[in-house]
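For reference, the chain that follows is the form predicted on its own, supplied as structure tokens.
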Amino acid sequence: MESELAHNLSTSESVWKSIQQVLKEYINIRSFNTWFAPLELVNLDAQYLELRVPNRFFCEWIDNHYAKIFNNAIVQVLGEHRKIKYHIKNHNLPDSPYMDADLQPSSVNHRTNFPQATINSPFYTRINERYTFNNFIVGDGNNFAYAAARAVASSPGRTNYNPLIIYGGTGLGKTHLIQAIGNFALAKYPLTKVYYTSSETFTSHFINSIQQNRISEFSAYYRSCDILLLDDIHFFSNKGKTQEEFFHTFNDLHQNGKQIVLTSDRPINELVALEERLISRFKWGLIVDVQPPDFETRLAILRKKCDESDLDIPGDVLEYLAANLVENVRELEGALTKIMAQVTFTAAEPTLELARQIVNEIARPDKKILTIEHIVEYTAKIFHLSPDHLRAKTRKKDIVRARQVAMYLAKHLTNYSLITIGLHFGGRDHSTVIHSINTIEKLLKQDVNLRHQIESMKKHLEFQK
């Protein structure tokens, strides 16, 4: 019986990881990495695939955003469906402290509801309307993070996110996620007191209260709030005694059961000048990362501001400035920003001449950006084809293996998706894409010809970065 159950089980196992290895042709590998791989094995039947789970926001994120992949995925290995069943590894979270009453609508307006006297303290910070979580564009470099401010948001203390800690290079959406944490959760909760401030406005107000003798007024004002947003929790480097006033704020708030969720531009092991007090206590909740969008992430932006513009840039102006514009949102936005307003005020036409002229001005002009165009581009001048051959639908044996090798080589020097890549050869789809990768993986172990030839094809790309 025992050598029974123990054979069910491994089978069981065999049969989970054979359709994790089928969602990651899917999906890229960090997408896999935050949503799949923390799923443990619970039991396999003719009914129900059971898996155990983090917590709740694994359930509703994956069934939001991947249903489809993995029904497809189980259906695949085991040529039939099953109802997928997940158990929560932590129920046990501490209650509320928000009582009935808070959840009331409020006739007073939530963005002034706080005593008078803090209206009228130097102390007083506001948070901007306009970061919401609903025009936060969420792609596989941020969706984690965006999934735990919402987390965060929705039941402030409650969580065993606390403090929340979100860190990531400049420009990636950090401020707005912080404040769109605020936002919802003074529309869910309209009498709960929420500061949004940075650290340095938080050190310069403190460094005002000691000339002012008003420590007491500044320490009350701050341990006062449900919910305290600070951004760029790195600026208290080397100020040992703003540092010592937040870690006395922190044990404040955090022992009331109150919301805590900072930023920084590095991750917290890698803020040396910090009290090792303090890094301790971050280390309590979570910390997560932004990363860089992806390309379609940063198309999605772009698209997004012409409708709240409700402007019309095409639709190659738009892919140029996403394929161009990597590694910053806010440069993303400035240079759509300079064509709309060229567009707007002196009547010039966004073409994509125009994007070439922006971008050169934005980016670096010793950092050169590897795209699928270029890949393109140079693979049919080395095939003796023309671009648009790699694009067409023909079959002849010489354009499909140029168009193979083009893919392979966008796989293995961009960071684009298997369904980017596709698009950029006639909309193929990512299983043509995969099919092409593997062909010539393995006639690289076969032709050495060819191998020579894809080695020094990557030298050269990786030469023109």
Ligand code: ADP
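Having displayed the form predicted on its own, please output the structure of the form predicted in complex with ligand ADP.
Nothing else is written out below except the one chain.
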């Protein structure tokens, strides 16, 4: 009975993680960190999703601003609706939004050994304790990266691997490894100041501190760490000012023997929009790559995840998943979570047939390639225009907006280059395409209606693939 309870709880946790993952795709990371990261799962059953929130303000804010998105995310993961029930964590807290909620997630385990000043800083981002070396499966594609990460974690700042740069495609374990370094170092040297942040958050912290005249605080914070873990530095491309600031931080830390670890989804040489001097600094250290896992590693990863969740899935089902989901580990995990959810909540059996269905949903091997033409036609229809309007030179406001939306969708739903996209819109050049995409990205942050519209367009187009 007890183990059944534990089993359900860990399954619920992974379902909740998947819901959060879906939410992240639909709302910007800052809002996500503010409103959703601090929520803690209390219970999930056939009727309710119960969450612990830091105070009353959270429930109201989420209900008023994110109800639809939240419900959609639940349905997307579970295949059906759940009512949301909130438990308020601390009745004594003022019901005020003016807190660094995104920076002090309540779910953080306040480790006594973690310098309090760090957690209270407006720049603090938590490390996920789930990412450890112990639950990282090592195979041919990642053993070098793993070894380097362990070496750095054991002797931060004292190896030649400074900076250590891990690069590789998405979903291959870069974030897992970089955070495992932090967790390992903290366990070994509890007083180490380990700062983890994504380059996107670093950039937004930087921009906010310029706006709020807190730039010296920002610099001092990032320079006060012993280990700086900066995820996804490809995000710095084209962000000149942030690069500049990072360059100084980097030099300062490096000179003082502090450890720097970076990840990137591209080889460093291909980060064309990064300044030459940054790239040459990066080459002082060690650059390692992570490659997609081979079949055995994929299977081992699945087995490990099943063990962790106390889940009993037949070998042939796992093998089927490992044989068919070959691109990345995130996909593999996603499939397993879906199976878990079905087994737990609909009493389905974890059969090969179920695995087949799920693989089809994820991989759709026979999917059609979505063309830019199709996106143009569909967008024109939604905006009550003709496709030729979008291709023509006209600058009428409505047409411009529709054209920008179509370009944005083409960028996000296809692999075509900006130049090719421009060609499909009456031969516009790629800087116009970039401008359009940026405009929509900015608008998406402010305009809920537009966000919903684009989301539903995306879903429609994805579905047609």
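Rigid core (definition): largest C-alpha set, two forms, superposition within 1.5 Å. Values in this document were obtained by computation on a predicted structure and should not be read as measured data. Residue numbers count along the first chain shown, from 1.
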item: Rigid core superposition, V290 Cα moves 2 angstroms or more between the two forms; value: no
item: Cα displacement of L390 between the two forms reaching 2 Å, rigid core superposed; value: yes
item: Shift of A73 between the two forms at or above 2 Å (CA, core fit); value: yes
